[in-house]
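We begin with a single chain expressed as structure tokens, specifically the form predicted alone.
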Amino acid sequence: MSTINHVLVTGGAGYIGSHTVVELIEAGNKVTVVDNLSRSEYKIIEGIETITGTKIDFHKMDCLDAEALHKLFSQNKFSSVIHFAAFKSVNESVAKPLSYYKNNVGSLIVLLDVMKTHDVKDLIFSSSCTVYGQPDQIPVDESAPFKKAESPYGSTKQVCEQILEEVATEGFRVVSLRYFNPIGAHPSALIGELPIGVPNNLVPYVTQTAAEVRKALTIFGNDYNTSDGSCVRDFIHVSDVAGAHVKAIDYVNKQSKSFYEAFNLGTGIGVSVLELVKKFMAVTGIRLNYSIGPRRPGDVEKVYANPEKIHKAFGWQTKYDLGQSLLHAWEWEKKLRDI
């Protein structure tokens, strides 16, 4: 039998990160999550518990102060390390690119350095296709060189992986996951993504439109070089994406020497908002309020993955598609709202 893992999940509370918890947990690891609920709530912790029958080992911390992560490393001997901790809005990094890099680089250099005290080589990190800029070629993969990315966001995470790359020279076993978009929320309804104030991303406020929370959805541009007009991303499946967080560790494991390496987290299918959102009225059968406005500032015109690498050395494959994430992201709408 194989030794149990114990995973230190930072940003654990937060959308992606509390899915891939309850993957962790399901898949027989032991799991501590360090969180500093800025960006998220404690009831997505007791939805884990509801959804997994575990209670969480749950730290309210943040990455940046030092002094409490040298104490939880002390008190614990962590196998790996998942790190999400990160604001991850394209359009408010724009407007505030400071608190960015503060948060995100600054956050990974003092948990890196923890982590090297403490002698924990093994970590996930938790990138982003933004890192791509506006890509030459679609589908889009691994080799791509980086562009300059259309936000302080992007940026941050372009950074990041540079900091990564540079640090494997000094033992650490990293593997960065480049997501698109994840959508959707775990099949029970008890958890899902949880917006603090307007939603930056489009399927929250497709689904808080519908629930006439917001009174109607604007579609940023209709006059893109896309099908339709309006930008293309790759949606997939949060739950999806927190399975791969499980068979990255699995990857890690099994490899021998220090290494970095990177690998696109997406379905490889394009679809445009346009696209999405008429998807969305076809599977819950309700009529969206929307109107097409101009360009947002940062935002790509098209960019999907090729995600042949990860399917090859993970043996990952996504299990939902965009309808079932549409109706997954709208059942956990109508259990916030009581609908």
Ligand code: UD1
Given for the second form:
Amino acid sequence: MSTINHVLVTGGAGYIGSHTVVELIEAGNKVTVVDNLSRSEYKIIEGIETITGTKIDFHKMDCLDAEALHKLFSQNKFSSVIHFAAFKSVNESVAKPLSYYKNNVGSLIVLLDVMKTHDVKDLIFSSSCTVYGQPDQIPVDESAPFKKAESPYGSTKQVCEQILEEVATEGFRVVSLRYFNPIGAHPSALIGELPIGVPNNLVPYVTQTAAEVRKALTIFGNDYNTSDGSCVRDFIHVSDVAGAHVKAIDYVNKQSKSFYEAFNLGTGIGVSVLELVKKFMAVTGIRLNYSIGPRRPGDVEKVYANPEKIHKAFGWQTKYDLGQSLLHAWEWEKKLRDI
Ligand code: UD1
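Can you swap the form predicted alone for the form predicted together with the ligand?
The next block holds the full complex; its first chain is the one shown before.
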């Protein structure tokens, strides 16, 4: 008989975190959420409660606060931790690199230290395909070397992975998941992404333009060496990303020794920015106001995953396609705007 996991989810009110909490609860796990709500809102926790019919054990807490974390770990016997709590804006990281290192790297170190003290050894870490930069080979697999990071944000993910690889030898069992481009929202439209101010990411910009919150979408560049000249990415439904974390917990549970392993978490399908925009118009029937603008500094031309390793190790597959992902993103935007 398997025991119930008690999973601590840091950043559980965030975009990927909240969807993961839903999947964890639906798979029968006990979950505790910490989040400082600096980049999210309590209504996301309420959305999770409505979807799952479960009261969430929520703690408004900062992961840099070692004392508060120690207290929480003393009061609970966590079986594993999923660490989402981090800043993720590429632009902001260029303007405020120190706050990115402090928050993203600092909180990981505090968390590892607290975990060690309380003998909690299993960790799933949120990494990013940004660690690869522009890879030499596409689809990119996990053996590709890290290139110089394009931003302090990317650099924090590289540094965190390196720390984890080294620290794992102290008895930890660690999986890093390198996310490609998570998009969409829970099919219920009760939780989704809450971008702060003007969105940097493509899909929130698309849905806000469709909702007439933004006048027009600018496509950053049409002179790349791709089929239609726009950049190519691997867009993956956020609930599929979330589901992989449940499998990651199972995977870690099965290992007898300490280890560190990184996995690509993408669909394996490259989609161009223009293709995505056209797909959005096709599935929603909305004519999107868009134009072509200059390239955005720091963008890689083309990146998509080779997801073979995660397929084999986790027995995980995606459930949603691009059209469903975009429809769910639009349903969420409409709910946010009362459209
Ligand atoms: C990047 C990182 C990703 C990170 C994410 C966090 C890479 C390959 N990916 O994603 O790891 O987690 O930032 O924010 O480095 N675009 C437009 N118009 C817009 C917005 C975006 O054309 O208004 C284009 C971009 O130029 C890009 C694509 O859409 O080609 C996707 O952009 P975005 O959603 O910001 O994600 P990435 O930059 O790929």
